[in-house]
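A lone chain, given as structure tokens: the form predicted alone.
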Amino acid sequence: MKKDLLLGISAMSGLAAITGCSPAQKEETVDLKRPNVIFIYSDDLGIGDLSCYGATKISTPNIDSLASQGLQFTNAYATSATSTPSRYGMLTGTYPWRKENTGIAPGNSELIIDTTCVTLADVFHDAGYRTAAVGKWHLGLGPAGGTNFNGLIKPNTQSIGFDYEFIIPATVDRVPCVFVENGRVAGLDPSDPITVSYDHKVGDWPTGEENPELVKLKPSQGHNNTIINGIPRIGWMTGGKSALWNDEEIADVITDKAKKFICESADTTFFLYMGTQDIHVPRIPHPRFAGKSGLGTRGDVILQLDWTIGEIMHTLDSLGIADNTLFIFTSDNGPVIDDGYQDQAAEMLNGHTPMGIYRGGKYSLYEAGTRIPFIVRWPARIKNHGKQEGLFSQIDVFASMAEILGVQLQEGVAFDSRPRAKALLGDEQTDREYVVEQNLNNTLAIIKGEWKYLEPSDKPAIEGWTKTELGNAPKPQLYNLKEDPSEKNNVAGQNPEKVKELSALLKEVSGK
């Protein structure tokens, strides 16, 4: 059993009675070994998209407040430049490129995380925490062969450590456009079963390719399959009309579910893993935010994301549990401007720079692909507020959480994760020994100190319609990030010994 792989967890009493929300604050008991933990993944958010990271064309006051009350990391990385592998790495503590089929998952993918794998949710669950996955999932559901959305979907997130789930199966531009709650499609009428395919058209619902006159948001590339709410998606779907989401309301729905879970868990300890759909395409803001940013819909959904963070913060304050809640906010990968819809994101930038000073973006091995915003707040514990400049990787969240809880992990669990609680909580500014990054087509890079090495690759240099530089090149690349953070000058030829050193280290780590 998975619990046998975890050592050092003391026996815990049963969960306290769930009482629901109350506006009255309780007298909080601070336990520095058992904080509540909230981990929020935004989607496709760039390090230049937040005012606390220097954005001047848009204001994110709630996220800025979170940063000012804790630590703002300036040198933190996702493991990968796309969604599915980043999430896999964080939840398993293992680099995604060690396992097959951890690329961008279709909406009917089987569960990618093996149910025998000890996940971060398992660690919290076995320590007596109440656990939940809310919002974007994108790690597959169901058994090998694909997901049947018309009955109890097993395995699901409850098979890997989560007590409660209310999730978007994949991404909001992929079918099926429904929520799954505790293994069942929410609001599904059994007489209108769902059929999903990523190989061929199913049913008779209109598609963007066949019926462009029915589309309210036109694709710039791909995204021309089944039309849901006037938006053509990736993949084909029919059935489940009563369960379809309303795109304008997704942020409200998942935020409300997250708040409800927090309220119902306020008298115990809890772990909330939340994935927002913002800033991913299609960018469809609620009318409250539409047109408010001056940067088009991409800017509007950044405001919507900031509202979500504010709602979670306000809920913690209203319950009197903010002090003993460790709150992590980050992004799964870097930003992308045109990601398949004609939403005028590029035309409406108005001087805004989502990538900051960095090269590349989502999909890329260059810095803007994986250097991400990463903010940590824990008022009862983190006293040295400000910048955390040490080299840090999301892969270490797993082991660092176990370290805080006093859980000893057996060898092989969270294989690549390292316990770095002191760095996570601001007690030290030290660098991780190295950070490994992965791009869209599995080319790897390694950062050690001020140096970054990109392995040679014969894969394409540019990612399709986004025109993003992937970082692939036939010869090795070496950059000094201290002197050249924008990676303009490849100095591999001038530093053969450093290339040899980092190439050998990457081979040792990756086994290639």
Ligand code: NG6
Second form
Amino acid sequence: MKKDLLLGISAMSGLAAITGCSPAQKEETVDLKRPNVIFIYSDDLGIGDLSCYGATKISTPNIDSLASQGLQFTNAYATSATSTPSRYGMLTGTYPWRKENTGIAPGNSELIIDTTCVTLADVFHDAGYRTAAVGKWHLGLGPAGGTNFNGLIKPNTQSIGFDYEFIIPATVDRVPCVFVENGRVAGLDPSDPITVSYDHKVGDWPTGEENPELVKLKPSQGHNNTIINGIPRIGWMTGGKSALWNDEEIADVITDKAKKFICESADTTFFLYMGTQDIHVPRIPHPRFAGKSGLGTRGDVILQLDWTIGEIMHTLDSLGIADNTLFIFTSDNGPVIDDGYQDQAAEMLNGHTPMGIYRGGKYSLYEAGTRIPFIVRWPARIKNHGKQEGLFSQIDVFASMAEILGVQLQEGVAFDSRPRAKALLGDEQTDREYVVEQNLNNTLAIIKGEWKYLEPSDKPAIEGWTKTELGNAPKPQLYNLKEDPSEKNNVAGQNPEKVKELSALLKEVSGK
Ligand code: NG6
Ligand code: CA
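Since the structure above is the form predicted alone, I would like to see how the form predicted in complex with the ligand looks, so please show that one next.
Okay, now the whole complex, with that chain kicking things off.
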């Protein structure tokens, strides 16, 4: 069934070239079962990085206004403390740790979502929406055995429900440093084919390891393979010179593609899944933002991210479709300060606290690893503006969307996702029954009510390259998040019954 539908998609998958948006507003029809949906994943953005969440050293006016026109979640979680698994969880509605190979993907990884899996994009596509993936992808492309970036890359996002794609294959610190549009590297000269390896050097382009004098941004950890635009990356590549991106322009390029997709789809109903490269390392702001935050490049790219959100909001306004567009803005995992480049992020913090009051950060099972900003705006539908304090997980976006659309999911589809549209849209302030979290080492935690249990792990407490406490410990940990949101006091010893209850629940959910 899915196969037939996909054949149908490929025939119409190419979007016609467009030169810009018609400013003419259309009469907006509000159908509360068919909103346009925009889901924007920022990268490594912390709950303390936005002024609407209390940051005082930086101002994010566009994201703040998105929040003030909708709902700002204070108790929302990504499934995982790194990118690939969180994205996998959101798009499949299944916890990533149920599947092998869902850890941080290299730039030549195969597509890790099975093409037979019904994804969130499939749900929208099958409901007649026009669907697109724009920006950071990081879920692999192509068949097992490594992506061939020359020619048509298949399977791609169009094999799992997206009509249009314009994507960064992995992360901006990983090769290949090119965009892929509808299965082909954008701007590739066939006479200069791309070779990529994550095992050994390919070609003769300089590397950070061999030619550190050629580097304009020095690594603090790793990041010493092929140098592209003066930045040493993870992995080696050669070829595809005409297709290489300019780091300063990535935000402009992907924002433009997203806007064009919205413009082109304004007459129909659309689902835009967008991953920003901001604020992942290397943090390279456009000159418009460089030096503007006073917090170094990490702050500058937060301003750039805020600009992107403003551009998308203005596009909706100019088309007169903001009212019936359900707009979700969030982050794939928590914040990190030094993530492998000497960009002075720590020295320039100036009192700014990306983690807020929370312990840990990206990679960690502690709160700052997965408790993320999460904002939902849908003017035609959300009437209770303000804070949503109920416990919420990105895993439930899938089933909640199906609920809004009135789509019945087949058994087994989005296995871990629960329909929570009432919480998502602020009709009620209720907690999810429980939320499961995952750190870099696949150690799990479970939150239920005010309690959080971290399963014991023999993995290291800190991996040498992160500086972040991962939350691994040989003994069980239990925190009362209401009394101790910063997870300072492990009260497992005083509460053996709670430990027993939550470890049993985690075992039941995870099957391990
Ligand atoms: C790590 C990288 C880090 C980042 C991360 C993935 C080093 C030392 N660190 O291995 O820089 O790329 O992977 O980040 O190489 S994520 O947000 O996409 O998951
Ligand atoms: Ca990330």
